[in-house]
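The form predicted alone is given below as one chain in structure tokens.
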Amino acid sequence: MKFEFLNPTHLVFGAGSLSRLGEVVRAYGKKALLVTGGGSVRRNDTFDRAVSSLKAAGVAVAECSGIEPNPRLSTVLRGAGIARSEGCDVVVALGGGSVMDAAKAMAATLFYEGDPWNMMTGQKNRRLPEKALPVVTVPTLAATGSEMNGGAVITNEKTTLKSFVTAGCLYPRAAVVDPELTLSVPPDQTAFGICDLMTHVTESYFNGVDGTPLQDRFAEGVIHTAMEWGPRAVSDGRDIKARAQVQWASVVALNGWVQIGTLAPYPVHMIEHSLSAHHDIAHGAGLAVVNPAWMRFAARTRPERFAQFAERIFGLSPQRPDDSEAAAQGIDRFEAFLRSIGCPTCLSEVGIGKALLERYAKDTLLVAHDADGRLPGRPSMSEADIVEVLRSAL
């Protein structure tokens, strides 16, 4: 193993942490662009509590609301414009992964010369952002882990492409993570978030380099925790203990700890991005469909890896030297778990048919491809391979 690691985000975690928001933000600025989504934070008084904390600490507020579930480039430009005109010197993201991603992109767009879409992976003239306003994240959903990493996923509605940027300047300066803010999240969105966080670690687990046993155990621990506490959070949204464990699992799943040294690409995410770019489905719901289908495809070439997953996660006993049966059973168990908490596992369940399968595959490869034009992963995938995976998920 050979790697470098840095995560500069100051994490404030625990029930009731929202009351400290103003104190935390005041260290980075005097006027905040407060970025929010579709209105749930207003309906459950989270917005008012956040504003009160900010104002009590002497932080003025300008609002950018209405961030879409799959945030659009035009929305990023709108938010950056508000920050510029209002003289904001800090950005506060109050919402789910989409809100946090949009807020990061807004913070960088303010200083970016040229088209901010050129920040994104897959662009011929790509140029990473080097400067951004300080960002403080306040997640209201346990899912993406965006509160403590330097990545952002944005959709270009003009081209119907969804891509991502990862840069050092996009790391939030601080994350105020209060599990109480997730108590009102409905069961379906809770389930989609659980799938999202689990997919973050299965991506590195199955696509990473060999020889990372500690990272394997980190990933398996996140999965076990999600499978133990996730159903409790789905069945009883007011269970603060379950909400806290799922929230912490979400943070750990993508703050870099699990992925250190694995050098893993994320083929499942890349394929799903093409689906949600076209159909605006919930990201976690799309992952629940794509991930088991991809796992069955990938298990053909690495059955021993998927047999290990089956053994360590579900207690199945591989019949070596042929690991294929255990691998298949483990994937079936994983898919059954997703169904049990209310996730879709077929494209038809999210309203997607077979008409555009080739388009999704082409779009995926426009965003992410290796020198041979294939989607990076283990195994790498051609356009025909991506179509095959999607067809198997119909």
The other form holds:
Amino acid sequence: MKFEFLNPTHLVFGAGSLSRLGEVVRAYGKKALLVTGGGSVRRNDTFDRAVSSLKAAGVAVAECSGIEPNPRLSTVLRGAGIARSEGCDVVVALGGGSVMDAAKAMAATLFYEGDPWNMMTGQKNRRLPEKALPVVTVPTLAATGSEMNGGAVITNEKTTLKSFVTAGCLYPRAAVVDPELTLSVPPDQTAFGICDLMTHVTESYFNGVDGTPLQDRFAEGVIHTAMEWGPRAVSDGRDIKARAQVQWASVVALNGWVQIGTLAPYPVHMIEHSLSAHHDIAHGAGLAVVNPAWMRFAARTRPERFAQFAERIFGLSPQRPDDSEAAAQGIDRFEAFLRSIGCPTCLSEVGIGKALLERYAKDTLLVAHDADGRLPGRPSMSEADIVEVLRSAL
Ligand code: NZQ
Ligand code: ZN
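Write the structure block of the form predicted in complex with 5,6-dihydroxy-NADP (NZQ) for the protein whose form predicted alone appears above.
Entire complex below, previous chain first.
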């Protein structure tokens, strides 16, 4: 293993920490662009409490509301325009992953010359952002880990491509992570978030380089924690202990710790992004469909890795040297867990038919491909492979 690692985000975690928002933001600016989604934060008292905390700390507020799930490029431009005209010097993201991603992209767009879509992976003339307004994240949904990473996922509604940018300047300066804010998340979105955080670690577990035993254990720890506490958060949304454990797992799942040294590409995510770009489905729901199908495909070339997963996660006993049976059973158990918490596991359940399978595969490869034009992963995938995986999920 050989790596460098830096995650500069100051994490403030715990029930009630929203009250510290103003004190945290004041260190970075005097006027905040407060970015919010479609209204969930106004349906409870989260928005009012955030504004009170900011104002009490002497931070003025300009609002950019209405960030849609799977946030659009035009929304990023709108928010950057508000920040510019209002003279904001800090951005506060109060919402789910969509709000946080849009807020990061807005913060960078302010300093970016030209079309901000050129920041995104897959663009021929790609240029990473080098500067952004400071961002403070306040997640209201446990899922993406965007609160403590340097990534943003944006959809270009003109081309129906969903892509991502990862850059040092996009790391939030601080993340105020208050599990109480997730108490109002409905069961379906709670389950999708659990699937998302689990998929973040299965991606690195199955696609990373060999010889990362500690990272394996980190990933397995996140999965066990999600499987222990996730069902409780789904069945009783008011269970603050369960909400806190799920949210902590979601932070750890994609703040970089689990992935250190694995150099893992994220093929399941790349495929899912094409689905949510075209059909506006919840990211975690799309992953619940794609991940088991992808696992069955990938297990053919590396059954021993999937047998390890089956053994360590589900306590199954591989009949070595033939690992394929245990590998298949482990994937079945994983899929069954996703179903048990209310996730869809086939395309028809998210309203997707077979008409555009080739198109999703082509779009996936437009965003992410290696020198041979294949989707990076273990194994790397051709367009036909991606279509095969999606067809198996119909
Ligand atoms: O928009 P509002 O009204 O806030 O409602 C949202 C939205 O309808 C609702 N919600 C959020 N917090 C709530 C709540 N409802 C009730 N109570 C609350 N406390 O949940 C719905 C979904 O929100 P969204 O932000 O879209 O979900 P999520 O957090 O799953 O974010 C998904 C986006 O993040 C990207 C995905 O591709 C997708 O665009 N990702 C970002 C990543 C990153 N930056 O690291 C990594 C991920 O793998 C992912 O790709
Ligand atoms: Zn994800």
